[in-house]
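Have a look below at one chain only, the form predicted on its own, in structure tokens format.
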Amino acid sequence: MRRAASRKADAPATVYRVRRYYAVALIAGLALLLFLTLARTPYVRSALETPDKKIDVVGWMWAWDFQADGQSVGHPLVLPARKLVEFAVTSKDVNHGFGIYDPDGRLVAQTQAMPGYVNHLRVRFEEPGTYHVLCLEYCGAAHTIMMAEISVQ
């Protein structure tokens, strides 16, 4: 009787010991796992190359600038195709959502313009075309006329 009473006890505490074991594994997994795919990411390796164009976009009441050198690059954007191109983007009044869709009206990339911050996005263009930059945020009421074009020769 005393015995069995004995093994009831141990029980919870074999189950927890378990339950340790597995919790060690599986976090020695995962970063395991993410040991070797991080440096496989895209953003890992598009960090290490230099940008053959850089361009600072500031989004404002419904419109983007672009900019390179410091001067205004007017409407529709062009740029080389198969080039690494680095945006600087940032907001002079809210948050705005930078968007590039491709020619077929797929999302190529995006980040957030936001005052007072700039986030840098580097895309490689792979095919010509017209590329559309809209905003991803409902940014006030004139939000849906918030686009640019980038054209990609």
Second form
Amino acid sequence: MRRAASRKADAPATVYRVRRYYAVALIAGLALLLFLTLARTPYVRSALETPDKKIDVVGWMWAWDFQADGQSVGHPLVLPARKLVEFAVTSKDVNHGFGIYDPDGRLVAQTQAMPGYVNHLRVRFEEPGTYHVLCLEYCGAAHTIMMAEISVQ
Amino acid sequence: MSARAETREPAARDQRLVATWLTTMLAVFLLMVVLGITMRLSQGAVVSLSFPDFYAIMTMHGLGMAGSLFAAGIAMVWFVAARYARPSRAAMWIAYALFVAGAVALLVATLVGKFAAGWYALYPLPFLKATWPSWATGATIIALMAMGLAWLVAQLDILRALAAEYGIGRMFAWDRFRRQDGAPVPAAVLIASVCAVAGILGTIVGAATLMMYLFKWFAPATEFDPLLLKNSMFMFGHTIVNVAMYCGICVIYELMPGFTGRPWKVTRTVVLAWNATLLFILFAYFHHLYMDFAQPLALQVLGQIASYGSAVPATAVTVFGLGSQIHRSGLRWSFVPAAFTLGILGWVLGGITAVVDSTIAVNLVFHNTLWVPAHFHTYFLVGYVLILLGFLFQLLRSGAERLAKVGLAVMVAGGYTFVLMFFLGGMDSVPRRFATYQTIPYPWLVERATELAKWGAGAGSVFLVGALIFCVSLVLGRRRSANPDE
Ligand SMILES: [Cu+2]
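Requested next: the structure of the form predicted in complex with the partner chain (the form predicted on its own having been shown above).
Full complex below, order starting with the chain above.
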């Protein structure tokens, strides 16, 4: 009671009421945002399905190699449209970034290519056309020319 | 353990110490701005740099900015600590000497030796197919260790001084949750404590990482785990860059009441928010590894929760606190409160856009695009730096208000335009850390990215002009106010 009275002396009670609403709204908003966005992470995306095609990707300074069933498949990599493709991405030397750009030049999916680890990225190419892989992790002098082409048919 | 709560004006020697630190950092900052503009000019195809040159500049720019701004933050926190406790001047001078030695060595290693592995020198990049001599790698590692040691010396001493004055529990204001009869710890002391502890932990992890790098440099056959070193490097880098911002917030909590005539209250909400920050800040760095799918899912989720948890509560209470400081206080908008308030605005905008990127689902298409430099340039360039300049203006008791305000306006105009170009680039999937956009296989994207870079270089130059105007205001204003009765 005394505390409430002394509070009134230095700030109007509305300030404290506003602050309480502000805090509650903030926490509720954050919780909702976390809940909604965490459900949309790339790791759980289409996790329950079996991929139609598996491609092993090896990056090194400064090129990408695509392999299917242990065989190098050359460039450009040809993939079917509207099928679930799993890229198993790794690196032979340093860290690279495996970033897939769609035919309009928009980044649609990515993962890191790390030495000693394999990252599994699942992508469904909705539109046929020419996609490009750009290296998105700085990996040395020729980083900007480390590229590959994917032809989706 | 005295009950002395009143502020004590730092001695002239304290002022000189902090002023020396900050003017040195300001000089380094301006040099780094020039390097930044050079990079944007290269991306804008205005100047032509070789790839090794571009990446050497990029490495120096990143390390130089993060390092000098963090060091400036430590000096500001030291100033606050010196008002309430007794940190050691000698330790701080030793730290200064170590830092300057490290900075000079780093300039030589990058701009002369062309060390170009990026600020975070992702293992094992510094040791493979290098376009630079091996000595440059070694010199960089040792230079960074000298800087890390400088930070550690300064921060440990600040922590010691605050703990001696307030005790471990009270410096984090934990007593607010028990009995509330004693006087609360000053708001700035709470934040200084959070900064010191988080900064020390980050620096120690960095030191351990650099030890491994040094080991690898001496014994190239040694192999380390790239994922482990990626974790430790980002823990170090993310934490100190984040703490730098909070060091700026610390001086706002300390100095703003001088302009509004109101104390900055340490309510339970404030205590809770900053303690949450101290906890979460140590795990927020996981958001740098979202695209490392091999990392366990739990850590990725923790990364998003910790990113939200370290950024949002501290921002929310600070904005609320600033609002209740200013609202109907009759505040006169002189340079310092104006710079502080604008600085908070830049922090908030940079923070919100960081939270967007720290959302895993968004990060999938924003990671390593220009969105990332966009958000951290926002909270540094038009946030933290403005706070730093406000503090420096106050510290040097400059009297050139009007000229400083002109500088501020020019910096804000240039700075926001500069970061906007990064944001637009990020939304268009322009990759970051590209020496040139000419190799991108989409003609429209090449044109767009090049255009944005050109505008970025222009806006960055405007910012630089504003910063130079501010520097002139410091010199002129000091001369004006340097009369004997001051
Ligand atoms: Cu690469």
